[in-house]
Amino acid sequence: MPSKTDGVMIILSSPSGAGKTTLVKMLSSIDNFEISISHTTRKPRHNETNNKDYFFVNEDEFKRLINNEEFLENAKVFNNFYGTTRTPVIDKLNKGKNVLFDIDWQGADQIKNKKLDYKLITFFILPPSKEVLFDRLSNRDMKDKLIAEERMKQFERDVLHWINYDYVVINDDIKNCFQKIKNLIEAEIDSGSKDYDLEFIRNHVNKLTS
């Protein structure tokens, strides 16, 4: 059983462009919440810093970490590798820190399957519509419409994994979405009542996939 003094693991996943990275950063401003920094082989975006946003490594180094079984989870996404090393996460949890993960459904599945002795809460973030998502992807630092279209195709596949998460939250307004997630985390930790309508989410997913 998880200890009351241990931290909690909180996973946020989403299709590309739905806002999980922004939400993870917002949640990390709450006292005692810290982001788990992932390793990746992709190139940094213009606004990203090594050792802060990601540990940017080459493919050889990433494969060395895989061979040494140092990853809690790792996955290949859009031809780049991403992974979370075990030791820093366990250290934080043992010190009572709540650890936030900005990872995709593959990584979330791997962490769940590890059955670690810590409480785990999982969130899947969805856009309000496919049109809004396409606009976000097109306006990001990727001006290439082909990249946006590739991510839209991946969206059709990613969205099907919503059913494997504890909660699905729609990011129609980033502040409201953040507050909703924060309230659900607090309710989970304190065993309080939860404001969550599964039928509403199911209907929204049906609209996104129809």
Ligand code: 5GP
Second form
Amino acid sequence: MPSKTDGVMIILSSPSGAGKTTLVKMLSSIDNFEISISHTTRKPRHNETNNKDYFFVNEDEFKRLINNEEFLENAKVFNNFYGTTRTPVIDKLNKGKNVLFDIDWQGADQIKNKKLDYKLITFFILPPSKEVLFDRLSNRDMKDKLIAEERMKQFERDVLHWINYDYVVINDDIKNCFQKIKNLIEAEIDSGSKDYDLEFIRNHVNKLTS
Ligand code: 5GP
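Let's see the other form, the form predicted together with the named molecule, since the form predicted on its own is already up.
Every chain and every other molecule in the complex is listed next, the one we just looked at coming first.
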């Protein structure tokens, strides 16, 4: 049984381009919410800082962490390795902090299957339509269009995992979406009533995949 004084684990996953990273950053501004910083073997992007956005490590270091069983979960995503180390997460939860995870469906499955003694709430974020997603993924030149087409194919595979999450939220407007997630987290923590329509989501997924 999760203790009332412990923090809550909140996972956000989504296909690429649904706006999840922005939402995680917005949620981290709420009092007592902190982001879990992952390790990755991916190279930093120009706007990313080591030890803040990620712990950027090489494959040897990543393998060492796997062998030492330091990961709560780890997965290969788009040819790079990503993982969440256990100790910082457990420390935060034991101090009563709510921990936000920006991780993919493989990591979400692993954490779910661990059945830890902390409350877990999982969210899957979806774009409002395929057209909006394609626009978000593509820029003006042809090279970006090809990458966007590749990501659209990946989207068709990733979206199928929606069913394994507690809540699916559509990111039609970032502020609106943030508020919906915040309300659902508060309702879960306080055992309040939840404004959530599963049939609506099921129809939305059908539209996105047809
Ligand atoms: P990006 O390279 O664009 O930052 O992230 C690529 C994907 O990896 C995203 O879906 C992100 O949520 C996921 N990801 C980031 N950190 C982790 C992690 O620690 N574990 C897992 N399983 N996925 C992660």
